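Given next, in structure tokens, is a single chain: the form predicted on its own.
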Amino acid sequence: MKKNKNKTKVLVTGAGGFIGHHLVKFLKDKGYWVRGVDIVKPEFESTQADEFLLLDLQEKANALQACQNMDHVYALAADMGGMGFISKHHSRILHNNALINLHTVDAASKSGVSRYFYASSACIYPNYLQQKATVTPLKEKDAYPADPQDAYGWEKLVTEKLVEYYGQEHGLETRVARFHNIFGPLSKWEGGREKAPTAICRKVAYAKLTKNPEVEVWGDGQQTRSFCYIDDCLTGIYQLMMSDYDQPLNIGQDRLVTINELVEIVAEAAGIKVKKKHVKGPQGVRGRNSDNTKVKKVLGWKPQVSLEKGLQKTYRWVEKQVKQKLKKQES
């Protein structure tokens, strides 16, 4: 396939996943030539990438192939899922993601890539700062002394340092964002790897369509989080990538809500009343919120999409998926 020599050529790893797939579309709209790489193609719609390669980046040769002739790299590839997944697969997550990131940043450096974005996570923040539901918003400097919740957080934190060292020693312009619970349409909504917003949208959709108002909630539902809509995340990624700031930045909403409140917001979007049934299940830290002081100062970025608006859009999409599944079961 011929590439337009006047266009900056970018690689998006993890382009078959939720954020990566949306990022491909975002960058295409910006006029970039985009190569997507993943072990699977996007699940819910076709990719808009100019080229999509099915490659396992745990293999060094595949990472080199992926980075060949690229100007910029957006490294989002990861073996991950929601709390139900990452709380049960620590060795797998640490092993697989470490290999992916070791090979990708090294391949980018050896291939002459000029700029490298790494998608980190709020999971890097210490347990000891997240023991209360009324948590103090987390600042970037709070990452140390380190005490991440699980293997996913440890791997993300180590890779942040890896990327920093490649920037210092190999001339690679590096950017790091710590995502705080990104959500939106076209993300996994069932199967065990889905995250809280789409999982709750699924449960509420089933409650609505089956006329059974009971919705299961893991734990007491008083655990707190902030949730950032995908469109805001994409804008943040791009502004950071185009900036000259090379230290980690939070990208997330700074509005704290309980999981019980999240259920009520989704139920309102569905136009129904629900009955919450609290059951045992992994809950992660008790509370987590993003302090956006630095990202506002450095990038002038702040979320534009309210939680209600984002959940309305996400719920409508998830309800369509549930309707289709119920129709198949009936036929």
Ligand code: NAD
The other form holds:
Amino acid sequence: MKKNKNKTKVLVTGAGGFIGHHLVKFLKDKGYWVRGVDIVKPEFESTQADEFLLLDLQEKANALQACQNMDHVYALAADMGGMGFISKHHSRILHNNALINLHTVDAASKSGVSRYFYASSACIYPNYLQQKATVTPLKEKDAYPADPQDAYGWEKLVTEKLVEYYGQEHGLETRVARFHNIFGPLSKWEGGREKAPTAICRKVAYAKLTKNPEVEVWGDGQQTRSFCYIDDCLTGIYQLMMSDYDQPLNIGQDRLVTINELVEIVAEAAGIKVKKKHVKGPQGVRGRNSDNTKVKKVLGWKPQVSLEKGLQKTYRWVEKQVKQKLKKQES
Ligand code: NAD
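Return the form predicted in complex with nicotinamide-adenine-dinucleotide (NAD) of this protein as a structure block, the form predicted on its own having already been given.
So here's everything in the complex, that chain up top.
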């Protein structure tokens, strides 16, 4: 049942992107009035936002326009992508995301916004703790001494501090989540910005539909990660936003899998056997997992959707996209 929030007005930045688009739907369902802001409209279906503004948040005036008359802000806008993108565009990522975040939090505080959610990342965690595939799950306090692998992680870490200082000095209630590999339907699956789960779904879908069982895997496939389904991420974001906890919290799965295992789970969802071909490619840190002790204690939150279930849903959606693409190429 829809709850009436007395039309509290919320802004979702990055509402044209994967998590932002799903978050708009989630908040609409809870009864909020939602403004979405992005430089692009959602790629795979229409937005449900009450108002959708195409604004570049690297511009200060646009950030002020975005935050005008808003009660809450969910700051998700970022110039980002999967490992292929993050490992190639350090200066661009640091420059663009720093501008987006500097302007958005300042505009929120100047516009009388009361609550501010910032989407940080597991990429803030130090390289020196992630060098083995059998990695110890990362606790929030492990962030320091800082040594993120890429500019993407450094920028996220600086913005965590920026948001914290705005909270302390400008009376903004701030909430920070460190997402660990969020995945699901309606996210990029080709083009260079896609992440491992949808990229693997695409490769397996091509293997199935073209009857060529070979699937390329970057590196030896023994690198490990945990993957969290979008529905769990959304409830985590919302529970955190509604809580009184103002320190960064992990939002992720704590089940560690190798990339090779991920390929096998997707192949199972597709109902085929694949042949992995290991090729050179960016792999990021060797291993990464989320320690969920704190988030369970503070919010009582834990992921509900298994990796198999989440990947089945994601695979089905990606296979449909691949089918449509192949059909277009034939005609
Ligand atoms: P996404 O790339 O799908 O969405 C980000 C959106 O921000 C895009 O639609 C993009 O157009 C928009 N954007 C970029 N530059 C902008 C600008 N100058 N002004 C306004 N909008 C702009 O990414 P996502 O997966 O939905 O991630 C959302 C947030 O969560 C990001 O901040 C990301 O860094 C963070 N995060 C995501 C993951 C994940 O696994 N998806 C993991 C860790 C952190």
